[in-house]
Amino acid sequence: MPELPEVESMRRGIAAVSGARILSAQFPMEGCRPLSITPSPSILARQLTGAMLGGIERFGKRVAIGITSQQLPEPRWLLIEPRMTGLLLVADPPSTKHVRMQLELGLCSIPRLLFWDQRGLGTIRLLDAAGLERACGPAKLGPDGLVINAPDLQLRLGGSRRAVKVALLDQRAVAGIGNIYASEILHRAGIHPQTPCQDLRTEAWQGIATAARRVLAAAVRLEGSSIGDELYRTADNRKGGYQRFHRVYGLHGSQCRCGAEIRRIVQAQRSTFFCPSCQPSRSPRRISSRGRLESRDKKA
């Protein structure tokens, strides 16, 4: 579940560990369905035991931790991607089960640095800055979603026939938006999200690429979202703040500020949720912004 809110809070709350030394690692996996490590937990925690963490860097839904260790001829990077239920703590974890790396550091404020996986879906791996560039570089990931602009969305998504529900989901055109915010994003731009990606013209571009903008910074500044099952939390262990500010994620059946009914429908296999009357399905004329209708012979 962790998007780019979520990932750059994590970021964000673990930024003091950066200048300590690892006196420690560890990566338990009894009784837990094995995480992807690399290399070996028995290699990466020799590697690790006594490299000092550098600076720590997010690429889309992804943190990169700086290490650098006389074991290792150059720096590295810790590249850890959370994906559906992986966090990065210094607090007490929501359980030991399913604590998959533990650094402990030389810090009297922060001794150690967890991450933890109840599903064991995320990965860890240590990377030169060859293997950091093949993994989160221009060919890998789009724009930042904080950053995206209308011409480089439109310039990546434009001409193609998918729905921009599911294009926008996609890490090479734009990094870091997810299931959650895509269904935000697209209700304060008032495009449906069926829409195939060539009908939406010029200014509905820039009015996703501007409601991305929005959406994303204030869900960082109120720490991500936590629904469901709360699993998510900040790196201090506790709840994100902006699921009270989702206008329709996980919110069908219930009233959109317009008055109609939110809706649920499955792209991709994933929920979309939209409100029908906030973002009109129109087609095969071109789409603007806010669900204007425009011909095709227009210009854009």
The other form holds:
Amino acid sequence: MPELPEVESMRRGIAAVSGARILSAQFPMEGCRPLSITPSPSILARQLTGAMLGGIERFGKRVAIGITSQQLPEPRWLLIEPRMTGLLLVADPPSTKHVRMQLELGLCSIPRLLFWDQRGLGTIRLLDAAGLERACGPAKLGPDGLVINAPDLQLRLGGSRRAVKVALLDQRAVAGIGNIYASEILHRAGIHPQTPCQDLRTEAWQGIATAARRVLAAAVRLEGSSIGDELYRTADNRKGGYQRFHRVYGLHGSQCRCGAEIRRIVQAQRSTFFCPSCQPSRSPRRISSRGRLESRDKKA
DNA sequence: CGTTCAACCTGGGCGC
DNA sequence: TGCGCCCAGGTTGAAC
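Having seen the form predicted on its own, can you show the form predicted in complex with the DNA?
The next block holds the full complex; its first chain is the one shown before.
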């Protein structure tokens, strides 16, 4: 679920817990929990109890909450990775089931901070500065999607033979883009998702970088996308608004604004949505009026 | 180096 | 009603 805009919205939505003291920490799913918690829930609960929450940062699709405590010799980071269905909440969860972490806070306005995760694929880790660097540093994550520029993108992906849509999901190239926004970005850039990266020229990378910044910033402004089962909610339990502006994601079979029919294909085991008219295949191949595939030499 | 597949999970929707 | 199957916003590691 959460990609950059959703995770950024969570980060902003819980910003007011900065400075709060943790009165107690519970991990209700302990014992039957697939979700990975490091260190173990009992140790983590002991280390968090009495600690103070510090600054809250986002690294790609992860949120890191600063933790300081007299028990701990140096500041730590509580790194939360929501994966598919994780939510950071200051409001009531979608269901009392699947609450994975509950922090009782010494704050009147915000009595608790929750991590709720239906599928349980998310992770919670308490890390020192070196651990955070290992998990979220430049070796793992490329430049953030909100500030990605064409030279960075081209430098990291320009030589790759991978399809550009698959490559945009590579967090080491650019951090924060997931399956929804990859399709939306390429549609706005007018690039076919199966185009090999190495076939893209500087101009195309500029279009992709610009589209990425614009789409992600617009989605952040509207607090992310809540689609389908509406699992994604903001930290105070509201739906995001960007789904109204999706132009291709989940819209296969319906008409693009240009009138052509939006298509769904599978790349790297994941759905990709695109408009064959707005995002023409770069390779010189087209479909004849009889529906046969025809190749065309690029020579005049 | 790249792709493919499986795995980690729950739950909604569908066809029969 | 129920069962089996497919699908879903992510990441990782193994196999080829």
